[in-house]
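The chain that follows stands alone, in the form predicted alone, written as structure tokens.
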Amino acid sequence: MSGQSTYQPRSRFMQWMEARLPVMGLVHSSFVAYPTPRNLNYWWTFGGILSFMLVVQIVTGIVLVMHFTPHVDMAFNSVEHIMRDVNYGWLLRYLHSNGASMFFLACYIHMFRGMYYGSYKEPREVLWILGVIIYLLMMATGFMGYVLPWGQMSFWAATVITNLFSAIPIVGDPVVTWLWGGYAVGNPTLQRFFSLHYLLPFAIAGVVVLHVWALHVVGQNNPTGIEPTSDKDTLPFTPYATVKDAFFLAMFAIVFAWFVFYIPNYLGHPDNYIPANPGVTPVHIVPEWYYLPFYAILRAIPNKLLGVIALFSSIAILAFLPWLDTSRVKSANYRPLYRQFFWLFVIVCVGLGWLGSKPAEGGYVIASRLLTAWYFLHFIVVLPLLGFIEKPRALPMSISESVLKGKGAAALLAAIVLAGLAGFARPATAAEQVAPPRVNWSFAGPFGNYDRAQLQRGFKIYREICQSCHSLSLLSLRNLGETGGPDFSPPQVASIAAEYKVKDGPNDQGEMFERAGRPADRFPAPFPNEQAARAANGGALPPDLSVIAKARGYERGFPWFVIDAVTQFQEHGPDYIVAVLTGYADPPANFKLAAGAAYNRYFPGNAIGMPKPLSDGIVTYTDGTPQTADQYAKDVTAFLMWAAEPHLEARKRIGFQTMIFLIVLAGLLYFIKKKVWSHLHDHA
């Protein structure tokens, strides 16, 4: 159903190429003169949307490819080299770990608006199928880069979803074996979801191509779901689709720059910011977001097989939605009771969603399995009956004469649903613990900076205090110097170095060397091995430091998540910091404290390996500060969260330039789709 090109190439080159490989033609006919409904409303925008996030994908991921090292012993390390070492990587990275979320959620609107107006019926089964295999190529996609970091969340999650082949009867162990590369997750599962995760996005381009062309050759669907009946039915694509989609493009983009520049690790789990460690399983784990729902099916059946099946065919099953679905009528706007289940199904999908974040125990495994039927009973049961006893309204004649009513609502509603998915969609943290009292940081809201004095001061600390049992390993010496940090000067940086004793060498006669320290090395640990580390704290391995602030955190529990969103509440690290290192007390009557363990108010479990480390006077301070052990526990805080973010400050001057464009941008957008729609009373 494309357009009919009328494209005249003017120049005698054109002229040439056109009539050689007519690519100008083709992209006049699929892309200007193409004719869609004049009806549709801001829900098909997300099609652009989407093939917007893929070239973001993609793009971001070739360049932080360049800086990537997909080994276990440093795949860690060289995302925090990209994140702070390589010119705007903290950019780069959250611009893509937030893009897979955004990609998500544009099209979990898309497939969810396609389903309320019956875009997967006849004519257009095969376009539906193509998006269901874009999406299983999505998911594919997100899991292994979900795995690249090599976070705990990274390789336990790689664990449990790879060993849910072994529920294959005969050949499931050989085939999780061969996805390893060996007997357990190691470097070659890392580096075969390494090299998959780079070739994939260019498979889902590929299909999206195939999609584009099935949409074209059917033709759009739209929210009367009848068929074009004359060319007073459509619109050229360009210019009324084109600035109608960049103008949602716009508020799409500032939603996405809120996350990307205020909140950027709001929809990640706190534990993927601790080096994978085998030995240590978390106590809850749990995938990124966008696969709750299908996580908490696959935990609502007790046999393992069944909840493998029950997983694929959840998602298997929307392929034959176009036969499951019995009603020839295809927008629900005509089909009443449909509509009641429709939105009922959502319900249950973000319900499962919900539960899929929380433990898998008592009444959520309960609520688990009733969602879970209703979501399978809903395709095979509802839908085919819906067909022959519901009674739908009657149709318009032509899509001209069908009015589309509350002119701007779709805009409203799809903005809210973009707000409420993205912050219902933060998944809990790890444990159950007390909620740590808020402190109020130089460095929150939109306009936070770091207090130079307040990091000088918890450097000090630190250096007196932390640094005889925690590293700071991803840090070097000179960055204490780099603008948006403690600003030491030159001088005092290369005074500071020249304090620590640096292994070095070989020398000339090939024996190592200790030296004095550089700016431009890291900061040295304090044990040479975890075996010494441990045999100093009585087999506790105390932490690395450089990114414990953004590596803690606690569930805040609804709607405060919600309202996170909204207000830029991030540090939930700091807090917990602050609360822990502050939490120190007697132990109730009846609580049992392990030997060489302290009680902490704050700390799940209640009992820490850490001797209270903080009291009043134990640091001096020269510039009048309290000496108190809260103001050292706020301090040191302050400089560690500088640690784990030390381009936060450029983060948010450079998030807020970027917001006011796309602010502007949007109301000029929409000011040039009022005008070009004005003189067709188009109530799209």
Second form
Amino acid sequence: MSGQSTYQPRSRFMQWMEARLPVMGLVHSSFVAYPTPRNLNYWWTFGGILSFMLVVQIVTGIVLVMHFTPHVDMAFNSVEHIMRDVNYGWLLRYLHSNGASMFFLACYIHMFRGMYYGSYKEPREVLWILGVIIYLLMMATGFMGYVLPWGQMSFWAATVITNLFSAIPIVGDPVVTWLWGGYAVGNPTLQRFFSLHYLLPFAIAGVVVLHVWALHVVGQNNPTGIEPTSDKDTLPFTPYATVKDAFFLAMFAIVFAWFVFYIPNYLGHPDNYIPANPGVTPVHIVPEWYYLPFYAILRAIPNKLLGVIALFSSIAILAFLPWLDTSRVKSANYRPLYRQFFWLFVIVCVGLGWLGSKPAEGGYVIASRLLTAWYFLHFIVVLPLLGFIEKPRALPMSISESVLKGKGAAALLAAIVLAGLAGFARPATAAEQVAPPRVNWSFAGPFGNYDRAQLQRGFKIYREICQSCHSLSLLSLRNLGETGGPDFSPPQVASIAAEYKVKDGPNDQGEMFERAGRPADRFPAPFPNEQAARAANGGALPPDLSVIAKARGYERGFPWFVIDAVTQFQEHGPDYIVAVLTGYADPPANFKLAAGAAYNRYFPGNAIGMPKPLSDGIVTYTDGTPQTADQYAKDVTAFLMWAAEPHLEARKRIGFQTMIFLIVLAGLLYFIKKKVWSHLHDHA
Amino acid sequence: MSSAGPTRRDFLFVATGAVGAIGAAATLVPLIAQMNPDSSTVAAGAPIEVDLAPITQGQAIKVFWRGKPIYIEHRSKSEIEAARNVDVASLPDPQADQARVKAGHDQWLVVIGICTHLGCIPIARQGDFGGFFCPCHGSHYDTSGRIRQGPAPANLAIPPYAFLSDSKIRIG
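Requested next: the structure of the form predicted in complex with its partner chain (the form predicted alone having been shown above).
And the full complex, kicking off with our chain again.
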């Protein structure tokens, strides 16, 4: 960490090289000989995990950029193009979108670990502040990345977050206009966010280098919070810390893979599968889970400017932590009072996150205000006072003398943090919606696959019923023959395609003409434009059905959304669609139905523009399946699920292989870790 | 080293290294595969049909297939003769004209209009041999699209195509 490197190159070439550019010596002293306190627990592995996540995000991001189009008219479709057409595009995009969440998850654990063990105290103040800067950059990067798919949540996140700056007195509005590059969030905004979203990760990487450098100057903190005094207190980074980091990284990767392969949309919002619409804000907008506590603080303050100041202060105050905490003892293990306040603070943060996902009304606002007040009191009153009031427990003389306790507390921390963070995941909507009944889907669960016959029947329903009003614009006719889908044979696909009329041209005379469809064509839309679609449907716009199964859902509420993450229940969208298709009924006596609307038990607000589409016997099945409205609804919904997630089967198959691989790898690393460390215990 | 001995430990390291290497290799698969043509590009590269009826003798048209320009030339008798009255063995890339057109459709020359030197588009009916001339680096092709003079190493490539009727071909 300091002084001459002990690295001795063996070969002549390396000696020659080392005399000119001592890069191997740097690596050796930083990652091999670097002394780490021998009592580090697994909470110290998250630094390595964060580095790994940064690399994952940069690599997958660079790859996604090769296929993404940063333009308001094309961004949404280019993301869907990645999900559908690009080889392994679905994997790369799910890795990137879930990777952001995993990055923040690891970051929060890393930060809470630093707070618990007092890692920000002398001599690590600069190390800590660099960490706060990284966190700020992460927040900016994550936010701008979320805008890029240009869905409804993207657009409105961009609008709300940039509007924070309008709170600045006098120059607020010009600043916001400058940020937008226009009079509203639009194409210039998207393009600059794209540019910055590409730039900032490299800025993060740069600050990470400083962060690691600062760390290697002052050395790592440890669970006792006392500095190493002799060689007995430390171990070389390699192999001891390396194997431990590697093992826990593999464990973390299992969690990551669980999200990517089995519940890839769990942490997202269905609304973001609806293309951005500057004219309609979603009923309930919330940021991604990792911003929720700050969002709650923003909304807790009834004054616009003060709310924004509170939001930014709640982050900025972290940078002052080294001086706000007046206690000379670092580790909470030896600070009985601080330890309780630490846990209270964790609960307050989790609570703020939960409140951030709730609508800003009634008791939620009051609770948000109380917790916001406590959040700041913790920093400006509790921490400064505790240093004077608290009587710390006796510190051990040295690290090697200390005997670690409190593994139970660690497990508890894990449970609370994970449950809490998972708890942010799904926002609750103002619940007037009736929960749709559960349907047994063949594609549910870790091994679920589509039922080919069902997809083919569902396509028949789409073609004979839905297609007259609803487009399927993101799908091509060729998709019908691709593996993992309805699996029509090539001649079947060609003959289905030929039944469609496709507009082509211009021809040599400069005129557009109609021709028979070909497999490479997109599904033709029933109406030439939105106005025509509305005019033909009493003013209502029949939505495009390409991703409808992922763009709809319903709230399951606590504790179900936590359980759903474990049981992999992800079929909110399909269940909802079946419920709406079969949920037509006579309106209750006191319900006023607008002209042209129909009453639907499951549609939000109950008045739906679409007349009852399905009734028994309207479509003929040739395979003996019952010709009931209920069956039609399930079949067409399965088809729409495939349309929204055409690579579901590949995802689950590769997910299973990845899981097996990671479990084997984690197991092997665990035994290596045991070996390496048992060797140490023999000689201790 | 205690009871276990070095063998078991070595095995553990080798096994873990092997598993890690497999994982790293598997990770490369999607990262590399994503740069290959995606399925929409592949689908758009399906065969195309071209109607030859409007192409009069002495005329050449250019169509695009898989992003490549395809020259379709309706050759005159003299052009065919010029292409056939050549000592094939003396050519840089020896190939008979008969091997470059479809039997019975000798008047139709269908070639990929990309110079075999470095990928520029040669101009039709120009150059010292009346076939194609590439302005980039001065390659001359004859009326059969064969390289005659200049830096290009090979004849203009023939795309896969077939006659559906006397006046219609399918390329691809």
